[in-house]
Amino acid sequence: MLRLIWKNAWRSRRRTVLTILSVAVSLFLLSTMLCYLSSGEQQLESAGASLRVVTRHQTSLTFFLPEAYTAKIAAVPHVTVVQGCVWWGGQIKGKEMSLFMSTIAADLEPTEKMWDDYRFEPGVLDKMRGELRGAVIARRALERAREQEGWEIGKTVTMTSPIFKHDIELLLLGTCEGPDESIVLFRRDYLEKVRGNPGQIGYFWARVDKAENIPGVCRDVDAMFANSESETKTETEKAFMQSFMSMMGNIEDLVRNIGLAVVAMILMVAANTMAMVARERTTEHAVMRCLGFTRGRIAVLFISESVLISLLGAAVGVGGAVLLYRPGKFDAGGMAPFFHMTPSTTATGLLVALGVGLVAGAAPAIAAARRSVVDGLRRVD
């Protein structure tokens, strides 16, 4: 039987391949977006064991806080550390679609403290200390900065920024790794020195004691500053990355309707080439059947050829996918550093495969199996 299938299978060379490889470039697309979705819960999943929480705006993120709020928000019981922010954007200048980078300009004393999921060169924020340009980049963003633009640590490289009207230059000097992989950590109050000392803030992270005490933390801020010409808002880390996600539209649900668009084009494919043969073989089915093939065998046999073509092409598609997005290779430009095939990723897309093979094949094979002997013989020329 397993010979017979894999013959079956490859009568029409040309027509399996191309049916193998429309198969294959879907999953492939298919295994893509749901890399997406999977990277962005993954972010959350690990935002959401944090002991971090932000403090920006009511309004938008788009509005900035006083840096006079940087001490009251330190004196809110169970706060052990806080952080003022300011996110610069980050594009080379004049090469602003080459590369992504969260370039961010922060309070440097709280940073190892704030950040103990980071692994810090050795010394590199101590020179941060004696150099007001000094910048940390993350060893990844490094890599491609360097394969792309030449960058080295000890260079100067000139950035700009969609959001504020000048330009920084910025001292490279160290790496660090860390869950943000496109990350640029620079001083903010160099930033304030370029802007013209605002006095100003985008968002501020502070460190909560324990995971018990977040809520009430989050209120106390809030309550603190409620009424005030700048109210806040404060938010867990994963709020806060699920509000900063939104910002980009519902990309979630798009990736999904995409994904099952994808699926019904696998589907017709499929389901156009065993109908395909399904016609060419009518009168072989009714010789099988006098040959003392049963209805069952027949449609077993035409289903199993459809499973092998839809499970070939999810070998090549999923296959390449797992090769192309391994962990640690692949963080689509920085912008997902979580960005992977995962074990549930996989199985999903070689699921898609095996039902897409079944509801193709069903029709036809069915159809096979029901014909009389007399109707197929009919058929022979």
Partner chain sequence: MSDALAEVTGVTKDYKRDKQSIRVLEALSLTIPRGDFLALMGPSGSGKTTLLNLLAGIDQPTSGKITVDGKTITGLGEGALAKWRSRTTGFIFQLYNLIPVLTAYENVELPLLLTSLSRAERRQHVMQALDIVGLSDRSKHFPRQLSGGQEQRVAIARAIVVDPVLLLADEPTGDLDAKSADEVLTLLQRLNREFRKTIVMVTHDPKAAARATRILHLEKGQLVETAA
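Go ahead and give the structure of the form predicted in complex with its partner chain, now that the form predicted on its own is out.
FYI, this one's just the chain on its own, none of its partners or other molecules.
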């Protein structure tokens, strides 16, 4: 029976190859979208285990907070270290759309304690202490920038910001490795000097001693600044990243909807193919029924063929995505650090293919099985 299914599937080679390619391209697109969605989820997941909390202006991330809050937050029970930061944005001057880098101006001293999930090149933070324009860059970000712009450690680069009107010149002193593969960290006092407007903080990172104390710290910090000129909103790193991502618009929903459209498209292509196949084999199905094949067996043979074609498409499309989007091998340009095929995204792609095969084959299979033998035999191809 398997041989019959295989041979039937390849009866019209060109049509089968085209259908497989259509399914493959669609599943590759779907896998890419799933990778994007999963990348965001993994980012949030990795942030979920963090002991860091973020304090920002209650109104919006675009409002500044006074630098004086640093000491006040540090005095809250269970807070071990506080770091003031400003989101710079970070684009290469003259090539604003070419590379994305999370460029952040931060207080230097708390860096090592605050970011213990990052490995800094030995001595790089010491070098930054002696160089106002000094910056540390994520190893992957440097690799990308080296490839596109010829960046190297020791080189001075000019960066521009989508938020601030000033340009900054950074001296690359070394690299770091951590969850955010697009990070560029430089000294906040340098930014203050460039802007000439000291004492303003975009947001504070605070590290809490234990996970169970995080809700209390968030509550205490916000209570401390309640009814002040600059009220705060303190939240976990995960919640902060979620709100930060939502600033980019509802891209996830958009991607999800495009994914559904892609699935519908594959379904239509596969269903069209199987409907044509069923029409062409009307007499043949009737003959098989004469030989003793039951309606159910005809339907199973037909659906199996549809599933086979769909799974061959998945082997090409999802398999291609697995090969291309390997962890550490594929670079999504810094926007999505966890952009790779996970076992779950691979399984989703395969399940979609299986579902498409079943659904696309079901309607023509049922119609073929229900047609009377006499009607089938009467039909002349």
